[in-house]
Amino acid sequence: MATKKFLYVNRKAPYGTIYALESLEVVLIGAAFEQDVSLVFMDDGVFQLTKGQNAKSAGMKNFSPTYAALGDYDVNKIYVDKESLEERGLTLDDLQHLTWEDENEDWAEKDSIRLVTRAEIAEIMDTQDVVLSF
């Protein structure tokens, strides 16, 4: 099987809808078929990643801390939007940290995370086979 570029796109708030969880589920299922996997978090889907989460209020499971397992599948280009960030009042600070272990660098681990512009997120769509909006 042909190894293809997968990019979802996470925009929506961690609760209150199902978006955010069914994308994680598929992002790790893409990941496990070795497809090369890359993910944006812009608009109130920077939220996804945010600490300390607490999903009671909304009825649901904090699924937040599976994102931490994300670089085990190698997924490690995980971009969030800069603006969407600001635009919340939120700095990375505030976001899980997120690392990967680089095998060809003796498993160094390294950060996930990636801040960029809206511009550069558009840059990044064009180069991808498929591009999934959640």
Contents of the next structure:
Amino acid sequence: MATKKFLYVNRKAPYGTIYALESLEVVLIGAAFEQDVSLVFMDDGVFQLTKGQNAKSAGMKNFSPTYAALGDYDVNKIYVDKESLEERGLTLDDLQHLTWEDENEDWAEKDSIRLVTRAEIAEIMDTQDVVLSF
Amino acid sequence: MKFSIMVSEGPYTHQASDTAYQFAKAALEKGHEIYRIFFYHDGVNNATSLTTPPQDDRNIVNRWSELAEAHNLDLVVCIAAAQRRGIVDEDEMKRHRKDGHNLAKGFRISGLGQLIEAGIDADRLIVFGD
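I have the form predicted on its own already, so could you send the form predicted in complex with the partner chain?
Below is the whole assembly, all chains and molecules, this chain first.
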């Protein structure tokens, strides 16, 4: 099977619409296809990664713990748009600490999240074969 | 060019499925190939045979069915998204003991892997959504 560069662009808040949850489902199922996967979180999408989510009073399932499993699926290129964070008064400290283990370096734990500028996101998009936006 | 298409909005509320249809039709007329059209999110609502628009409006669901028949298109509806929104075929009806099924002609229900595969096997995957 050909290997392509898949980019999933997450632009919406985790609750209020189902886009974030159904995007995560695609990423997890897509992991079985052994493609080169990257995720971008921008606009309200940055809220998907915030820690301490509690969706109980909204009557929704809190699916945010699932993001921590992405590293186990070899999904470790997670780009967060710096400007989107700043516009919403968030910093990296407000987000979950997502990590993965690098088997080539004796399973060293590494950060999955990379803070990038909007201009860098444009460059990342430019290098992809498939861009799925949610 | 070999295209795949993802439709992620339902009919009538949102322009996305109309635009996807027009794109697919135009691409086929130009001699391009459509590898697969995948319906996700509310896009699965493009596939319910119970859709009954007023007579002077376009019938979005029938339009997809007719295009699929004319060009032997693979119209795939995501099973998880469809189950959430009440779109079932005959097999699903039996499995979940529902009293009816409503998957329109020309569509089939399958998994998200079909979307990934559509991205891998086509030259371009185009998303029509919000």
